[in-house]
Each structure stands twice: as C-alpha cells, then as structure tokens.
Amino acid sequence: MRTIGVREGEREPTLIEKPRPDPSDGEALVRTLRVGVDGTDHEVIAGGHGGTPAGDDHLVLGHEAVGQVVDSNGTALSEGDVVVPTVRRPPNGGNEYFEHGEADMAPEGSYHERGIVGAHGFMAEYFTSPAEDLVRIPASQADLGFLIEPISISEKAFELAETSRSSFTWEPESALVLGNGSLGLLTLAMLDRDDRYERLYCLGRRDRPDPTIDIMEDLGATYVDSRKTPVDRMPEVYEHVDFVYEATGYARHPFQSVQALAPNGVAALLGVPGPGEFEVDAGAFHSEMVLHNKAMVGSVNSGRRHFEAASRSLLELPRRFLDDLVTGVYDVSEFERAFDDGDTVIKTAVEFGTYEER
C-alpha cells in the first residue's frame, strides 16, 4: 500500500510502499479517507521535532486523520463506521497515564505520538488502531473529519482555562487569538459560536489582501497586526481581554499576554517555542498574576472526550468558513501539493479514499 513518510536524514516527504497491516486483538483495520497537514508535520519533516519508530529508518507522517472501518476484528466497532483516531500511544510497557485513560496529560518522553514521534502515522491507505483509540463520528463528517484532531486541541485548552476560573463566576466577553494559521482560525470560529464573547481579536503578521484576514473579519473579529501592535500594547490600542489563546510558539507571548489580560483573565499556551532569551520585568509579571487574579495554563494533545466534543463543534461551524479554511485537498498521487506552505495556503489534506455508504 502507498504511504507518505519521511526517511531519516531527508527533508522532503516521499511515497513509501509498505504492506497492508493486519489488526491485532482489540484493533480494527481502517481505510484512510483524508489526512490533514499542519505545522507539526512541517517541523517533523524539517527534523526539528519528532522521531522515527525504533528499528525503522523512516516515519509515516500524519496525525490528523479520518477513515472508515473495513474490519472491526471483533471489537465494538462496525464495518462502515467513520472514525477519527486519537494520536498518543503508550511506549513499551506503558505507564500510569495510559492506565488511567489520561494519555493527554503524560509528560514528554512518556508516550509515542502517531505520525510525530516513536510511531507511524496515518498517511497510508490503511492503518490499524486499538478500538478504544478510535472515535466514531457521523458519516456526514467523512469529508472534513481530519479537522477534528486540531479542534480537539482547542476543546482541551478551553476546558483547562474554564477549570482555572472555576472558583468564581467567570463571564468573559473578549478574547485574543495569537496566530492566524489553521489552528488559530478554527479556534476563532469556535469562540465566535460562544455567545459569551462579544469582541474577538486575532493577531498575525500579514499584509492585505490576505485570505486569513478575510476569514477573521467574516467572523466579526478584529485583525491585530503584531508588527504595529505587539501583544502587550493591546490594552492601549484596543482593550484588556479576558482570554488569550497562544498558538504561535513565540517565546515572548506568554509574558506579553499577562499584560494584555483583564483582571481575572486567563491565557492558554499551546505553541511550542524554540530557544530564546530576552529581558523580562519579573516583578511586573508576578504582580499582574497575583494582584489581578490572572491565570496561565499550558496544554498539549487531547483526550477522547475532547475528540467527541470536537465532532460536535465541527457540526456547528459555518460551512462557508470551512470552505474558506480548507484551501486544498489533494489525491495521494499529487501529495506534494498538500505540503506547500505559501501565503494563500491555510489548511490542506491528502485524500486516500472516499466514503462508501454501507
């Protein structure tokens, strides 16, 4: 079968022929429909993140997948079910995080992530997975189900942010999303569906005309050009905000976000920065956190319940928004196009097959 992977020492994705896998006990065989491409895939290809499975010289890419069960193999699934796989798997021997069903809370080094580190991904015509790691979704989501994994990341971040404010009545009215990539725009659209948020902002570094700015403004959000208005100047140019969602991985943003937050506000950090050193007014940072009851949470990966919530959220997102967000779906025969990252590219996917009604 055809797979798309990256070989050790190479910096370009390539087609790799592999045998079709056979499901082990407790696993189902899934025919892949579509697999999304995101920034993590580009980082893995560039060698800045992830790693190949032990004993292999390549990694099959892809962690944002949707597929259709072709062999339930005695599990509770049924042939024809449309499913989305979760990403994390236990390393050899497992650990307490997986035993407790909390793989998304495992620290770095205590998990494998399919298509990222230690385990082959889903960019293949078929893949196998334990049934408990496959989330059923409506057949109507067979075309866009690859968006459920990134949406689940935001579902978890929202959950953590809300939990951090659970000791009082938190009534947010404004939010700032840092990053105008596909994850940032999906998050913006999710916030737009939340009736509590009256004012939304999205920060980027783009010149008009630009398709991401168009999407922001179609959602009723205000575009914030970080070259003119850094995050810590938000209060003087616009306002203090109740919620900040950081999706860029820019190392200054967490410290600047504290200054942008309103009293009782919370910032959720999802971007992973590279090394960086700069001066910080530690006293001002500490005072803002303490005197104004601010909070900051870090979040990575997501659990099964977040995938289930993401499927429900996807049903609520406007079709026009989704059509603008997904700028290309490419057959596996032209998979290279899905890895283009020009200014007009927002979200792409590789198509391996189409849904078959049973």
Contents of the next structure:
Protein chains: 2
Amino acid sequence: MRTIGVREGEREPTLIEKPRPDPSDGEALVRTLRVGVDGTDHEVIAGGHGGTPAGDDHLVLGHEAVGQVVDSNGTALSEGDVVVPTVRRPPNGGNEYFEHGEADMAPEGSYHERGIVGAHGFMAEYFTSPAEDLVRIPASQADLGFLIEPISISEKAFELAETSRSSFTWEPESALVLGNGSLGLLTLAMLDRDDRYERLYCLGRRDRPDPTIDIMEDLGATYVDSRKTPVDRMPEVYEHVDFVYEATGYARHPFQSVQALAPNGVAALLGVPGPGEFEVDAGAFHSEMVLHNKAMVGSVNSGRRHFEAASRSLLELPRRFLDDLVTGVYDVSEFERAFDDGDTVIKTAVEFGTYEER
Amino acid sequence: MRTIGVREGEREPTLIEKPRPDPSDGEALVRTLRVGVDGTDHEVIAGGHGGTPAGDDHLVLGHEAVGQVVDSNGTALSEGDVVVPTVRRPPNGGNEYFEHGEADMAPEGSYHERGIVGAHGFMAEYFTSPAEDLVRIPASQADLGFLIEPISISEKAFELAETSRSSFTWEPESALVLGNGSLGLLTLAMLDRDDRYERLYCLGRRDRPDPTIDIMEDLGATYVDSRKTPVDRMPEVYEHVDFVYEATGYARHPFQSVQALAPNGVAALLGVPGPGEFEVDAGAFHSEMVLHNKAMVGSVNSGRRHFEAASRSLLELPRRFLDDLVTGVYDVSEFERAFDDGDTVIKTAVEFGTYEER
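Any chance you could show the form predicted in complex with a further copy of the same chain after that form predicted alone?
So here's everything in the complex, that chain up top.
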C-alpha cells in the first residue's frame, strides 16, 4: 500500500510502499479516508520534532486522520464505522497515564506519538490501532473528520482553562487567540459558538488582503496586527480580555498575555517555543498574577473525551467557515501539494480514499 | 477606646484614642480579643501599601482579628459568639464581586481592605462589622483565632491550585513552600495534615540554629537553603515537586518554580514583588508549561468559605507547632513588642481582651 513518510536524513515527504498491516488482538484495521497536515508535520519533516520508530529508516507521517473500519477484528467496533484515532500510544507495555486513560498527561519520554515520535502515523492507505484508541464519529463527518484531532487540542485547553476558574464565578466575555494558523482559526470559530464570548480578537502578522483575516472578520472577530499592537498593548488599544489562547509558540506571549488579561482571567499556552533568553518585567508579571488572581495553564495533546467533544463541536461549526478554512484536499497521487504552506494555504489534507456506505 | 494605628506621614505604629463605634443596621459590635501582625502590616507602616481612609489622618492597623460579639444588634449573631472578620469591604455601595460573596476576586480599586487600604483595621478595643463579614468560630479558638485569616489565604490558594488540576487524575506527593515566614510555616503545617503529601520542602535563607528550621524539621519537612539550592536546582538536588507555594514575592521564583515542578504540577503565587526586570529563559519556561501541562495560579485575599475552612484546619494543627509558631502575644499596653521583627520572631499578636464565657 502507499504511505507518505519521511526517510531518515531526508527533509521532505516521500511516497513509501509498505505492506498492508494486520490487526493484532484488540486492534481494528482502518481504511484511511483523509489525513490533515499541520505545523507539527512540517516540524517533523524539518527534523526538529520527529523520532523514527526503532528499527526503521523512515517515519510514516500524519496524526490527524479519519478512516473507516474495514476489519473490526472482534472488537466493539463495526465494519463501516467512521473513526478518528487518538495520537499517543504506550511505548513499552504502558504506564499509569495510559492505564488512567490520560495519555495526554504523560510526561515526555513516556509515550509515542503516531506520525510524530516513535510510531508510524496514519498517512497510509490502511492503518491498525487498538480499538480503544479509535473514536467513532458520525458518518456525516467522514469528509472533515481530519479536523477533529486539532479541535480536540483546543477542547483540552479549554477544559484546563475553565476548570482553573471553576472555584468562583467566572463570566468571560472576551477572548484573544494568538495565531491565525488553522488551529488559531478553528479555536476562534469554537469560541464564536460559545454564547459567553461577546468580543473576540485574533492576532496575526499579515497584510490585507489575506484569507485568514477574511475568516476572522466573517466570524465577527477583530484582527489584531501584532506588528502594530503587541499583545501587552491590547488593554490600551482594545480592552483587557478574559481568556487568551496562545498557539504561536512566541516566547514573549506568556508575559505579554498576563498584562492583556482582565482580572481573574486565564491564558492557555499551546505553542512550543525554542530556547530563548531575554529580559522581562518579571516583577510586573508576578504581581499581576497575584493581585488579580490570574492563571496560566499549559496544554499539550488531548485524550479520548476531548476527541468526543471535538466531534460534537465540529457539527456546530458553520459550513462556510469550514469551506474557507480547508483550502485543499489532495489525492495521495499529488500529496506534495498538501505540504505547500504558502500564505494562501490554511488547512490541507491528503485523501487516501472515500467514504463507502455499507 | 485604645486603637493602634499609623498617622499620615509617620512610619511607626502609635496608640490612638478613638470613640467606641456604634454598629449601624446589619452590623454587630465586636470586642476585640487578639489581632495578629504580619508582613503586610509592616508594609503598611512603611507606607508602601496602605491608604488612609478618606477624611482621616490615620489608619487603624490590623486585619487578622478574633473577637467576641458584645452587641448582635438584631443580626443573626448572638452576644458572646467568637468571630473572625473578613478583610475586604465594598468601597461605594458595592459591586458585583461583593454581591456574589466573592470580594476576594474583586480587582484593585474596587475594594477597601480593613487595616490595609481605605478602611480602619481591627487593632482597637472594639470594632463594628456587617454581620455577614463575621465568621463564627468555636469558642475554643478564641486564643488562636487570629491565625484564621492567614490560614484562609492558603485555603484559597489551595482551592485555586486544586481546581486547576481537577480535570484529570492528579495525585500530588511532594510540595515545596517558598518562604519560612509565618504564612509559609502555617502552609507547611497544613500540607503536613494532607495525607497525599509524603515529602515536604521549605525554602529559607537562614543559618542554623534557627527556630523556623526547627519548626520545619519538627513537621518532617526538609529545609532547603536558597543560598545553596536555588529553586530551579530542586530537581537536581532533591526531586521535581508536584506543588509549589510561593510566599516570598521574589520575582525569579515563578520561573524557577516551573522548572522545579513535576509534570502536571501547579505553582500558586501569593507573594507580591516590586517591579524588577531581568533576563529569563523564557523559551524554557514556556515550553515546560506546555509540554508538561503545568499550571500557575495567582491568589490574593480570601473569602468567607476560606475562613470557614481555615477554622476547621486550625483545629487540626498540632498544638506543639502552634506554640512554636506564636512567639509572642502582647498586651495592648506593650504593643510595640508585637511589631518587632527580629530573626527569633515568627508570629506575634496584640491582645486587647480575653474571652468571657456567657
């Protein structure tokens, strides 16, 4: 079967022919429909993130998949079920985090991530997975189900942020999303569906005309150009915001965000920066945190319940938004186009097959 | 009646004679038993914190009080009840935070704090307070009830920290308290009563012999000398810890704490630093927060339910610990001694009266 992977020492995705896998006990065999591409894939390809599975000379890419079960292999799934796989797998017989069903809370080194580190991904005509790591979704999501993994990332971040504010009356009205990539825009659309948020902002560094700015404005959000309005100037130019969602990995953002937050607000951090030392007004950061009961939560990966919530959220996102967000779905025969990341590209996927009604 | 206050322009506490107050509607009249002294009082005296009430030339000190109701004035309280007052009061007719019973979440400028900013404190033979701001405690706590306010500060911080970790399985085993002042030691003793914590650490910068180190070690905690082991070296010298409680206001601590935290850990910040810019490894801070799902919560002040929890906690603290902690209780006639803050002083209080059984 055809797979798309990156060979050790290379820096671009390649078509790699591999045998179709056989499901082990407890695993189902899934025929892949579509697999999304995101920034992590580009990092893996650039060699900054990935880890080839032991004993192999390549890593099959892809962690944002949707597929259809073709062999349930005695598991609770049924042939024909449309499923989305979670990403983390136990490395050597598992550990307490996997036992709790909370692989997303496992520390570095205690998990593999399919398509990212230590385990092959889903960019293949078929893949196998333990049935417990396959989340069944409605057949109507066979086309856009590859968005469920990124949406689940925000579901988890929202959960951590919300619970951190759950011991008192917290009634957020405004939110700022840092980053106008596909994850930032998906998050903005999710916040737009939340009746509590009356005012939304999204930070980018693009000139108009730009398709991401169009999407923000279609959602009723205000575009904040970081070149004119750095995050810590938000209060001066716009307002203090109740919730900040950081999806760029720019290391100044956590400090600036605390200044942008309203009293009792929370910043969720998701982007991962490289090392970087610089001067910060640490006193102002610290005292703002304390005197206004602010919170900051880091969040990585997501668990099964976040995938389930993401499937429900995807049902609520406006079709027009999704059409604008997904700028290209390419057949595996022209997969290279899905890895193009020019300024007009927002979200792409590789198509391995199409949904078949049973 | 005698009160202890600080006059505008002066930098030391003085005896000030004032008329005994009359309770307004909804207020009770309380005969003061004891009032604790803490770092905030010293800041108020030094002029760095306080705000004299409008129209007055002095501020009566004291926010850690215990007293006995002498005139319930038609409220739900009874004469003879032992009570502890909360600290924040609405400045001008109140606001939503006070209406929710969450004055501790009110932003700066939207509250007065008795004995600290905008409203007279409790260092007076009598004080009045709305009955809803008086928390009834057992008569057995008439002697040490002045510790309930500081304990309540930690109850709130614990609540914020715990709820921030409540969406997943969090089983903390180790905690590090930054600061060996009375609040740090009270917090250490509270953590020691929590069966989950098997290993406790407390940071200070003192040479032995030192009474605070003795208290830590009596509680079974490990003394960490910050001159030898800065917080970010904790993992190397001891271990990563699940919970950090910051009570010093040293602006490097938030950054160092994130490195000291175990995966999925949380740091509660309570100390308030002055301004201070310096270089930090912001990339390492940010990526540790994200990749290990860490959290940081700021916490200030406390609400009625935290006072109620604090009264229950105080009942559980070992008498020996409390005896060691409270290094002096001084009659109002020698109140100056309660403001001495030498190295052998841990916690002091001024005594205005004694409990009377009714």
